[in-house]
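One chain comes next, on its own, written as structure tokens: the form predicted on its own.
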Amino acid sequence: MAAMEEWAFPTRYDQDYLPDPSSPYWFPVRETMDPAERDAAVLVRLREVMEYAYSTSSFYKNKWDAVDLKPADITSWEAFEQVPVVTKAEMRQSQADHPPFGDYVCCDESEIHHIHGTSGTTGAPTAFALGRRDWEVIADNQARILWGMGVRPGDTVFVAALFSLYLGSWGAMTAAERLRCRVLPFGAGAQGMTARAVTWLARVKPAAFYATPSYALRLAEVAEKEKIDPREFGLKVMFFSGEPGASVPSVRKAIEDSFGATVIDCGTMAEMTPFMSASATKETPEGMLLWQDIVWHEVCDPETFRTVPYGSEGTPVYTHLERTSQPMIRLASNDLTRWVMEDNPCGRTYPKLPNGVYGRIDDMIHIRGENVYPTEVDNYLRQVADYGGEHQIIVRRTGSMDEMIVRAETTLPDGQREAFDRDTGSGLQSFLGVRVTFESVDANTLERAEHKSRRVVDEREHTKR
């Protein structure tokens, strides 16, 4: 077996390295090697990462001592699956007890280079501390993934996401910079910014574009109002994270049809930066490949956190292989997905999430004994003729029964909606397998996303006592 390129821990990549321009791979050996051989190397790396965390973090030492586990015990995948998962609640408690970064930071605070975090809108914010060396490694990791998407040195990358606590925009920018691209860090979220984005896209004509899927759809609407065809932007690649959507067939098709670009889904969790470690490629554009030599991805039973067989659904569990600041070791995502192992057109020998990540288990709507994902509603409505581009899902309790109302925009005038309402409502009900009350409203009535979409209103929360 040829040696895996720059495979060491702690990791330090050659900052001057770029692949041969004719190669589809950044690291040909690591990306196309026998998966069993790569997995064997990863198992050794996991012990190294765990030994590092055990010696530098009271969080991990106490957690593993409580179950009589030592890093040296991890000699098989069966043993690794016995490592208890880390939850977001544990991280929040750790940071409350050991502010500001928790007792899992694992490095001296003087090494911290970037601080990001959650917004804290639903509770205390969580701080993400990234060391200077880690920031360089993250840039290398994600530049490598951009290379797999078909982005090349000299391309212009337009970043249309919030530059704030949100890590997605910063991760996309630093990756593009490492790849020797030109970067337009445009941002998102301010009043009137989408119209300005249309102007700049038409003027600069970048090769690549990063945002959330819902923002891309909003951008297409605004461009069309400005009498500009989004295809005139000349985009080659549009890559997305931050929410489900880019792997939802109808959403994906809507973006492709509007912009004429390759649509790439990527992203795990901000805590798992380099978050692009789950990403499609130019030649394998559907779903997401799991780049197992950057982050170790498992898909597990959400109750036992044991790995499920390929072809099965479960919740992703993630482990850093190269981070030395706040390394996550078996972080439970609380998301839902399905994984497979099959030949990939790009030649990479990684497992795949063929439908991406469906969404968070917490986002699943439980109604009358059935489970509904908001992405299923989105997927159905975007295939309906005369759909107006936006919708809202309202869940409320009437007496002892829950009901789901789907309110969707239509381009039809008020007097011509009878068939649309009847057919869309019955079709949606059949598609979801649950009773739905359907209502149509005028186009451009519902709020548009300037970053991430928020389409579900669960009024049951206000009626619980």
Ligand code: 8LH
Second form
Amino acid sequence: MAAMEEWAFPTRYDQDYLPDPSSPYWFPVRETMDPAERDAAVLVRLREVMEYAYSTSSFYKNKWDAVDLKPADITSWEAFEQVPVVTKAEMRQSQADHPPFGDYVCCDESEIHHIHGTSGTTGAPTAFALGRRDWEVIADNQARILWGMGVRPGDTVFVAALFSLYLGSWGAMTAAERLRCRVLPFGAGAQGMTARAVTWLARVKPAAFYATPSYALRLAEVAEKEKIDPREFGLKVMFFSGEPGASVPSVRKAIEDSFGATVIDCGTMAEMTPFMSASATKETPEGMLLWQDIVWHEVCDPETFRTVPYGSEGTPVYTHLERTSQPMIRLASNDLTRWVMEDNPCGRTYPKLPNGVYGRIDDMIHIRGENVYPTEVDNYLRQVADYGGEHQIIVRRTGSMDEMIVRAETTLPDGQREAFDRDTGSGLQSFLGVRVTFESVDANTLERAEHKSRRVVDEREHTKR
Ligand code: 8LH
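Now show me the form predicted together with this ligand; what you just gave was the form predicted on its own.
Full complex below, order starting with the chain above.
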């Protein structure tokens, strides 16, 4: 076997390296090697990362001492799967006890280069501390993934996501810089900014674009209002993270049809930055590949946190292989997905999430014994003729019964909606397999997301969080 390129911990990538322009791969060996050989190398790395975390953070030391686990015990996958998962609640507690970054910071605080955080408007925020060397490694990892998407040096990359605490935009920017692209850090979220984005996109004609999927659809609507066809932007690739969408078939198609670009899904969690470690590629554009030599991804049973076999559904659990500032070791995501191992058209030998990440376990709507993912409603409505582009799902308890109300926009004028209401309501009901009360409202009356969509309003007392 040829040596895995720059495979060492702590990691330091050659900052001048760029692949041969004719190569579809950044690191041909690491990306196309026999997965069993890669996994064997990863297992050794996991032990190294755990040794490092155990000796540098009281968080990991206490957590593993409590279950009598030593990093040296991790000599098999069975042993690794017994490493207790890290939860978001534990991290919040750690940061409350050891402000501001918690006792899972493993590097010297003088090494911290960027501070980011959760953007949640409720509850205590969580701070992310990213080391200087980690930032470089993150840029390298994600440049490598952008290369796989078909982005090349000299391409202009338009970043249309919030530049604030959110790591998505910064991660895309630093990756594009490392790839020697031209970055346009446009941002999002300020008054009138979407209309200005349309002007800039039409003028600059970037090759690549990054945002949340909801925001791309919003941008297409605004462009239409300005009488500009988004295809005129000439985008080659659009990569998305932050929420389900790019792997939801009808959402993906709506973006592809509007912009005429290849749609790429990527993204894990901010804590897991390099968050693009789950990402599609140019030649394997559907779903997301799990770049197992950057971050170790497991899909696990949500109760036992043992991995489920390929072909099955579970919750992603993530482990950093290269971070030294706040390495996450078996971070429980609380998301849902399904994984498979098959031949990928791009030749990379990574497992794949063929339907992306469909949503969060706690966003799943439990109604009368059935489970409904909000993304299924989105998927259905997007392919309905005369749909106005936005909707809301209201879950309410009436008497002793749960009721699901879907309120969707239509472009049809009031008075001509009878067939639309009847057909969409019954179609949605048979698609979801639960009873739905359907209501149509005027187009452009429901709020559009500038960041991640929040379409579910759960009015039931017992589910209030
Ligand atoms: C996704 C996806 C996806 C994230 N498909 N759901 O954007 C990546 C990072 C920066 C991010 O969004 O992190 P954040 O704010 O911590 O949110 C993570 C959650 O976002 C994750 O647990 C998922 O529920 C969701 N998410 N990318 C579906 N491509």
